[in-house]
Every structure is written in C-alpha cells, then in structure tokens.
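Only one chain is shown below, in structure tokens, and it's the form predicted alone.
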Amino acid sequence: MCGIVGYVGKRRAAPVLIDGLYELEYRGYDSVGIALSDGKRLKIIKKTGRVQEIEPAREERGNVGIGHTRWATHGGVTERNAHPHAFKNIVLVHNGIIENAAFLKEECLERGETFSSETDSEVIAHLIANVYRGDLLKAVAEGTKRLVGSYALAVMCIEEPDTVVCARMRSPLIAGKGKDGLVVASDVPAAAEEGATLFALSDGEFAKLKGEDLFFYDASLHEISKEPIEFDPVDDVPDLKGYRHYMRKEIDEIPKVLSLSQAKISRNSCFSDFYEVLCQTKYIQIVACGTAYHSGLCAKEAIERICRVPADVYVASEYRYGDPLIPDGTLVIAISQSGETADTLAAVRLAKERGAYIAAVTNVTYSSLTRLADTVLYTKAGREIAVAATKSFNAQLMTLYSIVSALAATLGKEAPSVGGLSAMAESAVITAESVRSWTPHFAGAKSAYFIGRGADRYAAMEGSLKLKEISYLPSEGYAAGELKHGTLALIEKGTPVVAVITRREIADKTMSAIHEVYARGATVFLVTCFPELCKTPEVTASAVIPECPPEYSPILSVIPLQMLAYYTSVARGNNPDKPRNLAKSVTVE
C-alpha cells in the first residue's frame, strides 16, 4: 500500500523518481506524484491512474525530489488528493494512517489554515510547517510527536533545496546510497541498483540525506549507525521472459520455490534453539492475514493430524482485539510475505507482550516483522510481482510444513516427507494448464462456489480468493458439508461449482455435495488425485494432480485453482496483475 521513494544526487531526480515508482507498482495505488527541487523553487506533479501519467516529467529540472504512489485511505481518488502535499514551505509524501487526523485538522482549521486534499497526510505537512525555525530535522521530529498512528515519510523545505528529511513509525522506510546519489523507498526493488548500500529504519528513527551525507537519528535526535540490509540485486529486477503476466509466470515459478523453502529444523541445524522451543511447545496460535491466513489454516490441519498438538489460527486484525489466552508452552507462528502487513504486525507485538515465542514465516530478510521475531524461516519465494499470491502461498506451505515435520520429531512421531513435493507440483502446473478450457463457465457466471472438507476446505477458499481479487466475480470457500445449511439457495442453472478432493476416506462424502449442486442445476468441475471419479457423470470437466500426503495436498490441489483464477481473470478483460483497489503490500489497519 502506497509507495515512497526520494533522491539527493548529481543525476536528474525525475528520472529516477519515475523509475523508482515503476517499481514499486506491485504495492498497488491509485494516484501517483512527484515534487522536484532545482534549488529555487519546488515543483510538484501529480495524477491520478498509473505511473505512466506522469511521464512527460521526466524532462523537469532537479536533482532533489521525492515520489509517491497512493492507495486511498483518507478521501477519494483525486487528482488534489494524490500526494505530495505542501504546506507553506513543506511538501512531503506519507504511506500510513494517522488516527487523530481529524483532531489535529480541527485545531488548523481554527488558526485559520486551509487545506486543499482530504487527506490525513496534508495535516502533518501543517504541524511540520508551523514549527519550522530553519532546521528541517528538527521540525519533523517536533511535528511527528503529535501524530497516533503509522506513517513513513520523505519530506524537504523550499529553504533546503538539497535535503530530504525521512521518518518511520509502523510503515517500512529503507534509506541508502547509490553510485550517484542517496535513496529513499519504500521497499528494496526502488533502490537496488547494482553497488547500492542500504539501511532499514526502525519505529521512531529518521534519516537526513543532504548533498553526499546520509545520517541517521534516533528518537531524540542522537545520531547513530545502522547496519546495512542484505539483498540480492539480481532477484530484484524481474522480467516477464515472454509471459503475458507476471502472474502466470509466478505459477510457473512455484516448484523452484518449494525446493528452496523447505527449512531444515533439527537439532544439528541453523534452527537449532527453534528445535529446543519445538520441544517444549504444547500449543500453537497462528496470526496472518489473507492468502497468509489460508496457510495458517493448511498448517493447522497437518499440526493437529500428524502431531496431535492443539493448533489455532486467527486472522491477526481480530487477534489483538479478541484478548488472546496464551498459555505457557504457546508457539506464535505469524505468517505475512512482505512482512509488513500492519495487523499482523500488531498481533505479534501483543503476543510478545503476553511472553509469547515468536516464529515468523516471512518472504523479506529486512522485514519489520524479521525485526521483532524471535525466530525467522524465510519462505525463498523471491520477488513476487502480481498483487495476487502465488507462488507465496505455496512457499508458505512448505516452509509450514517443514516446521510440522521437525515438530513430530521431538514427539517421537513419523511426518510424511515434503522431499518430493517439489517435483509433483511440475506435474500439477502442466496439468493445471488445462482448466483454461473452463473458463467460457466463469467468465459469464454471477457467482462461482468451490468446496472441499478439511485441507481440501481450505484450498477452496484459497482458490475462491484468487478468483474474486483478479476476476471481480463473487466467489465462497465452503466446507462441503455445509452446503445444506445456506449456500444450496444460491445454487442455480448453470452456477460453477468447483469442488477439491484429495482425502480418500472422505471422497465419498463431498461427492455427495457435487450431486446435491448438481441436482439444482451447477456446473461441477474436479480437481483430484483420484482419476476415476472425473468419470463421474455430474463433472464437467476436471484436472487431475498426484497424489501426495493428504495433510500436504493443498500445496498442489491449489495450482489449478491459481490457474483457474489466472484464466478467468483475462478472459473478463482484467489485468490479472493489478486488481482494483487492492495493495500488494497491506501496511496500513
């Protein structure tokens, strides 16, 4: 959500300010803006739509700016309120949310300021502002003290055209130095050019990038040092390698992926004082949010089936206000790819709070949420570009997986292996090339259902998830016993139903439920291992996956489904890589 970035250097800022956002598109965002310093006066530009609006900037003069790209919070998507917003002799850019906006904007609008946005951002260019007395830092530490909630912000001062002053607190901030010049951004991709050195911001820190000096501060403005992030250049230029969407691509990607993301817990392992905790660990609470939240679920499955340990998931916005029982023995699992999500985020700090072990499953080495862990297995999923998960969520699974199979081994039980995982999903991408042909039922429909029972459940509503973010088609993840108590009155002539069958001792009762949809007129489609039951009458068209591990078989049973939804998507005429109104990266509440 949202994106920022900022250049100090020798080079023309626009350019690298527009590229810089080009990048950060993944996020998603809805408006996009610039504001440029030559060194007499600054210059903003902004649009609503996509990065490309703003092109022709490219030519404006400046070798200071910064740059942002908006997911509307605070007011519609406007031109007026894109971001950077300028007050008197401050502009500035901000990703996050500030609770008392509304107060602080009611005491402005008393001394008689105006405002020209609805936004919450422009309140803090006012605070800012109004203390300003010629030292920019300064000003922004005094200006953020006010403020209840999250922000990341780059802001500069028409009286020091050659500065960026940077805040951070509950929104992710990276600052560094390039070949040419210093950076601000949002998240790595913005500010990775080859020989690039690059700092994350911690909750309360800033950061001055004037002329060829970038300096951090903490809290009370003291200077300090900071250790430089790791990250690999390389993973962070992707390139679509003739596929049409990154998306599709990110498909492809997923059994490299897993052979990457299993982790290997043992006592003799890296993980070694995480093997120790698994030992004395009698129950698990899972915290995620979204796709995130769907492993958690497939996770649970396999805790309880093959180690017998009480497991519970819970989506992390509702964790923190439910008052969470957490008692000794308890092992905080949070799950989030970007390791930004904010709910997430608060759920850890609260379990932490509560004396809670802390294991985080996260994509990104530099993360908030790598910071607070007491434990970090990273899922090795590499940069994932489409707003939709993918290929994460199957790297999730593995690396959740991983965790089942050393937990069994300090019970002295047998897990199944995820070695061979990997290879069966290369069988079920090419296999899952085929549910293309069912998209002519989707693309039309008023609503799609997809059922399951247990781990099957929970790939439904995976694969129901994907269909309504990118196709816009309202869709249900339903336990397939659950039919006969509400969803049957939904089913009409014609409605697709997909149902997931992966569990044998169980086939029979969610076949059941196909020829219950079946009778009121659904279209049924099949994804199985089981190859005789696609020759069922009631099922129009199936695909058929290898047979694994029940407790694992989300990790392939979703593939067709991420497919199906990939599929459906074009076919409506969407870019499967840029739903509406949906971030990539969920850094606000």
Ligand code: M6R
Contents of the next structure:
Amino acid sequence: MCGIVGYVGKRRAAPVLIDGLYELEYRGYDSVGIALSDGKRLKIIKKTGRVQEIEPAREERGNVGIGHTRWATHGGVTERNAHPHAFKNIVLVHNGIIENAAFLKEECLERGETFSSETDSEVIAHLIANVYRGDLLKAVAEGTKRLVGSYALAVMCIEEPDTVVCARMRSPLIAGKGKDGLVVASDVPAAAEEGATLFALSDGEFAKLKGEDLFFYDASLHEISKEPIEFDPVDDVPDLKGYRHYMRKEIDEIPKVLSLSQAKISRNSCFSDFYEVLCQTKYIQIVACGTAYHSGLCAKEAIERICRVPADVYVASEYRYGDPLIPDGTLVIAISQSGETADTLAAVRLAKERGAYIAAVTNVTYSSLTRLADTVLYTKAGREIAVAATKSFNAQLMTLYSIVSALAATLGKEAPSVGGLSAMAESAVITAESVRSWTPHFAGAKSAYFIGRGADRYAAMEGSLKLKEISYLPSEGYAAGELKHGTLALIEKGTPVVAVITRREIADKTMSAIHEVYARGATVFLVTCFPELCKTPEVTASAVIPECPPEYSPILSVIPLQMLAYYTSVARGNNPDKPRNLAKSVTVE
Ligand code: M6R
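Having displayed the form predicted alone, please output the structure of the form predicted in complex with this ligand.
Below is the entire complex, every chain and molecule, led by the chain shown above.
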C-alpha cells in the first residue's frame, strides 16, 4: 500500500512532506522517509516506524522533495527497505507492487548492478537511471514501460533539482497547485491546502512538477489538460475532539452518518437513472473486501428476503480469479469505503469487461472506483481515521438498504422503511457502552466466538473481524447452527461466546446453540432486541438494542460488537486506531 507525497515550491519542502505523510499514515506505518533537494545536493532521511520518527528533519533545507510512508510487501520492516530508494542519479518513492521485480532485478544483477534493499521498488530506480539521457520525464516513461503490476511514483533526479516526475498505474495519485508550490500525493487530504487546485491522474498518465509549472502527459507523452477535482479540505480535518481514539469517536458518529447517508441517497441525482437499471435487474453480484464484504452479505440477506431477487456476494480477490458468470440482467455492486482497494477494483474491471453494469457504494468522491463505475452511490460516513472500519460499515448498510427499497419498488413490493434507524442507532450506541464491562472476559482469553443465524451471523462475522484486527485475539464469526459440526471442539471453560439474536422466528434456534456452548464451559454474552432473552441463566451479560426490521438489524447489532472490540483492544494495551500489520487502504493485490 504505502503513501507517497512530493513538493516543488517556495517553502521549505520538509514540513510540507512530513505533514502530508501524517495524513497518509492510514496507508501504512512500518517505516518512513523523505528525499530533499536544495538545488546542490540530494539528501535522503529514512527511519523505521511512524512519521514522527523523522520530525527532526523538519528543519532540513531544500524546496523540492518526495516522501513515503510504508506498508511492507517485499522485504522486512528495516531502514534499508524504507523509501526513498536511489540508484545512480535517480531517487524515488513508490506505492504499489511490481510483479516482475524478481525478473528485472536478475537482469540488473547480471549487469553487475548492486541493490541495497529487498524491495521491488528499488528495481524501478535502476530501470529509470539506466535509460536516463538528460530528460527525467522521458526516462520515467521509458523505464516504467517494463513494469508489470501497480505503481504510483514520485521521482527526482540529481541533474534536475527543481523537478519531480510522477507516474500512475493502478495506484492512486493526485497532483495540484497550491498557493506557493506544486504538490503530489496518494490522496486528496495529503495534497489539499486552502485554495489548492487538484487533479487526479489516470492509469498510464504522467505529471511533471517543475519550478512553478505543473504538466500532465498521456502514455505517449503528449501534454494533456485535466479537469480539477472537487474537494473540501476544510470540513474534514482530523480532530479527536477530546476522545482518546478515533475509533471510539467514529462509533459515536454512527447515528449522524446514518441520517446523512439516508439524506444523500434520497437527493442523489444518479438515483433516477439507476432506478431504470434496477427495473432490468434479475440478479445481483456484490464484490467487496473485509468489512465491506460483510456489508455485502447483510445486503444479500435484505435483497433476497425483501425483493426475492437472487444475490451472491464475492470476496473481490476471489471473484477476479473465479471466471465469474455474468448473465444478462446482472447488476454488480462494488462496495468500498476508500474506493481504492486493489482487489475490488480488479473485480470491477473484470465485471466491466464482461459487460456488467457497475454500481459503486463508496465513501470517497474522487476515488478510482468512482471513475470505473456506471453509477456511484456515496455513503456519507465522513473521513474514517481508525483502520478498523466502524461508521463506514453502518453507512454502507444504510445506502445498500436504500437500494433494496428502490429495487423493491420496481417490483411493486414494499420494503420496510429505513427512517428511524438513525434514532435507533443513537440508543444502540448508548447501550453499547455497557459492553465495556465484558472486556475482562475477552482481554485475557485465548480466543473468542461470535454466533448468529441469517443477518445475525453476518453481524457476528463483522464483530469477530473487528476483535481480531485490533485486539489480536483469534476469533471466529460463525453460523450458530454450524458450530456443532466441528468448531464446538474449540469451546472450553471460560471461552467467551457472543450470540446475536434479532429475528424472533429463529431466536429459539440460536438459544439452543447458547445452551450447547454453555454446557461446554463457554461464558456467554448476548446482543439482542428481545429483553426477555437476557434473563436466560446461561447468559452472563447482555446488550439490548432497539428492535428494527430484522432484515436491517446488523446496522444496530454490530454497534455493541464494535464497542467490545474497541474496549478489548484498549484493555490489551493496543492502539486500536493503528493495529499492527494493517493499513486503512489496501491498494495492493
Ligand atoms: O476501503 P475498503 O472498504 O474497500 O476496504 C476494505 C477492507 O480492507 C476493510 O474493510 C478492512 O477489512 C477494514 N480494516 C476492516 O475494519
């Protein structure tokens, strides 16, 4: 993944780069580095760890520079593997993965060239340096021709100290002009400053930041003009507002984002055209990853129950290699908070090639997914800083349930109203705070289980993912009825099991699973909308959420599970906002 940034301007580059890198830390935070040019010499500073490690470099001289925050793919988390990477006169930062790096490196080694890192990125510096003949732009275009994979690059050259050249292939890149300089970055917040004009590069395009001028080029190096993108740098400034962690703050924001997302979709001008597409829809395929995949599962449940239209949900990384069948009348819905998840984008490209109509559900207006999709339905979760998705999941559900309502209308069916969910979420957030008292049972546990049936199972899967990713506790989200076919063997004295029950007709069935795990020593917790179930002697503690239409219940039942993950993570001494090994935006396959 990684985040890259670059600056050419009148100010000292180091503070601009470091501030930009803080914005990009959500893309990875294994190591960090910058390269600075003061017109005479090019200096590289890099460290393992987070951006704060290079704070002392703020004072360094130079008005031109590039920077990088890393999420390790090729090569361990070491200073040598940190970017920028240099070869001869070329210095660069890279976001992406070069799939033929081993082959290209072998060629370089045969020529007697040496490498100082284990990264795939260093080979790009070799390719560019080897074809450099006094024009950095041409060398970047020539050198990148041989790359297979994904890249966003910012490249400097000792002989051209006032220039940064950038290239994009399947990794996001924004370039723009600010008040007193030119910027390039992996995303808008890292590039934005008041009054800046920003442009998004497309695959195969190049940008040159030179002196006071910003140029864009197509793959044949013909200069092109680009439309600026719309962004609002002021509204979305990260601010903990007194909270200890962003994740906790973002859970509290759920009621607000539900009402904003609902209002957004009712005003969405695309929606009337999309309605025509829904009228033709006979089958739905949903592609997504991680938490977004879970919101897809919840949507499938609602689509099939309410609309009686068949729907399948695919993990995007499997879909793209699965040779999917896309019959006429298939609508593909891609769900992605960031709109930059490489696996989801690859699945969308494949579905498009096979003629599918693509609807994107995303939170980021200028993302790559928005450019691939035929219709974009924006969630209004606002900026989500914590790596673990919380409010964006709930916002996705609100948008997806609104699609379900529209689809139902095309079929002359009536879907339950989504109105009222935001108010119910407010009460769920208040109740959910009480799960803090459950954490001693989880913080010291070896593993934990989350069980449910139907939509409750999908909420359970999401609750389990949250717990795993921020508390590092092995955990499974499981179909309650499936436990006895194997997983029950893992239950021992004190194993915490969380059951989710929100559908009355199947409450007894999940209660049976509770009895089964309790009989094997489990400590049972319950999330339900039926207060009478909390009196069951086998239940150690429970959280009662408001009763909503059961097809929509994950939007509420997940809230105590998000809270449980948060407090368990804190109790285990972790930083829930920045879990180890993970990054917010997964832009590699
Ligand atoms: O940006 P996306 O929604 O496409 O991201 C998908 C997953 O990487 C993401 O949901 C991930 O699973 C979260 N860390 C979960 O909390």
